[in-house]
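Below sits a lone chain in structure tokens, taken as the form predicted on its own.
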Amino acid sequence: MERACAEPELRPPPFALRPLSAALGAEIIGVDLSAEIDDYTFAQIRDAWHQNLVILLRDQELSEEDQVRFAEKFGPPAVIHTKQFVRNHPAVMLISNIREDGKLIGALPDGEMHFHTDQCHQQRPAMASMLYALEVPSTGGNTLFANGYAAYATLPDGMKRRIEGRKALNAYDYDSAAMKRGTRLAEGVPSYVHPVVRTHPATGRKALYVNRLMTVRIEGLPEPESNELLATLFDHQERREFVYEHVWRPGDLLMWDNRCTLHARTDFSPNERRLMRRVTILGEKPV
């Protein structure tokens, strides 16, 4: 009589996971990010990631180089201009507006920020982000993260095929428009085109890739039918049902995929502390 083949290793799940809105993210329950993480268990953390596009990670203790080991393992962390924000691991930036010695700890230090994408002025945006919290203020300072790929889909046909194959002109003042978006592109200002509409390269998903903050004109088309374009994908893409607001406790580690999410922040008292550390993911090339 013949064997019967053995049955395959049936693994359980190394973490629990819940949503954290309609819209978009889950928490993941049951990792502890300041220990290695099998094979098995960060592509199971990577599928989370790709089907809820944000995920969340409460309570960790993590030290830079813990939250640099696991950035690396979705790819090489991007190259930080900023270089006065860094402390120690090269890869790590500050986010605060804590002052030392009357100087700024952090990037990015006051107040509300309109809807962006991270770096979508470069050729080669931001995979993902991560940030860690340490110090939050007692209220405001939230996170918001708006869903791409819903908006994208829920876009009427005609304007869907409006905005085919266009292109728009991304840019980033980090001297004057760090908070509200600028209308005129200053010389020297670092800037780069990229499609309105990116296919996303792990789910082959479209979303739309145009925000408030740093998309300066669609190419091609006449200052004031871009403008109103733009506006129109600016307020659609906003929507409060494609929104998940992040409330930081000390301890988040929070990471969104930056070629199918926005966010954006909400204002917070310029007298209480807010301290986050970022580690940025080098992305590819929009298409």
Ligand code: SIN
Contents of the next structure:
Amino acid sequence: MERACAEPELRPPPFALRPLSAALGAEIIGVDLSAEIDDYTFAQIRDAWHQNLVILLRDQELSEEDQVRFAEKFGPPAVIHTKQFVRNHPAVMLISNIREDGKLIGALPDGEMHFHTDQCHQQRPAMASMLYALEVPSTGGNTLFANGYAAYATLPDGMKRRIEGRKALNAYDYDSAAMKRGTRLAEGVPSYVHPVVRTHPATGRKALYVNRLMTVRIEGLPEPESNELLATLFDHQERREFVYEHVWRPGDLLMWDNRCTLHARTDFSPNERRLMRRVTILGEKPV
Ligand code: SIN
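The structure above corresponds to the form predicted on its own; please provide the structure of the form predicted together with this ligand.
Zooming out: every chain and molecule, the one shown earlier first.
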């Protein structure tokens, strides 16, 4: 069932919203991102994103410039370090398993990925990530999104007290093997310590901010206790009732909020092509 978006003024709603799941997410219906959008429409889109954590706009025909123009309305794009996966616009990186002349054209090429949040190994992780689907496999390669607010809110009180004020080390310690959880830090691996629970600057809500792929340890705890606590938190935050599974169609533009969601990917055949364009938007230091 569709519901109209919130309408504070006497203007017709600029689009309709359709919930994607009980966990999170909404489809925005009636906006063409290849054209300029006015400030009022953008403010409504941003509100919908804050309320729903993930927004989806289907059947979009977007150039790289169109995608970046929309992304820049939320803030400056994050710098891309893997320059070999940039084709044209410096803010756009390809995510793909396609090889040309034996070389991969995109990052994160193969199959399944553990839950994570983008750039949590940096001082200022990505606020948002935006994927635009160009080619998708016939089955699999779905992206899973978990609601970090719900994960925090449903923790038992004793667990909330155990993690209150704690910080955790997050590291970028994987390449294409995004199912390999790092537990020890190799020399030179980029890493950063962030709060285990962060407060979203726009909504004021608390979200659990650890993840199976990149969170290495909770600071100040003996290693066995840190491992046990993290395993419990990972299992909790990945519970199915907190998760929306997105089945991609070419033309989908989907944007998620890394400050209150985690994402993962399901497996897909290496014999089928998958091609996405990604833009990430620089965020603030988590508090
Ligand atoms: C990502 O983790 O940014 C990529 C997710 C995907 O390929 O579905």
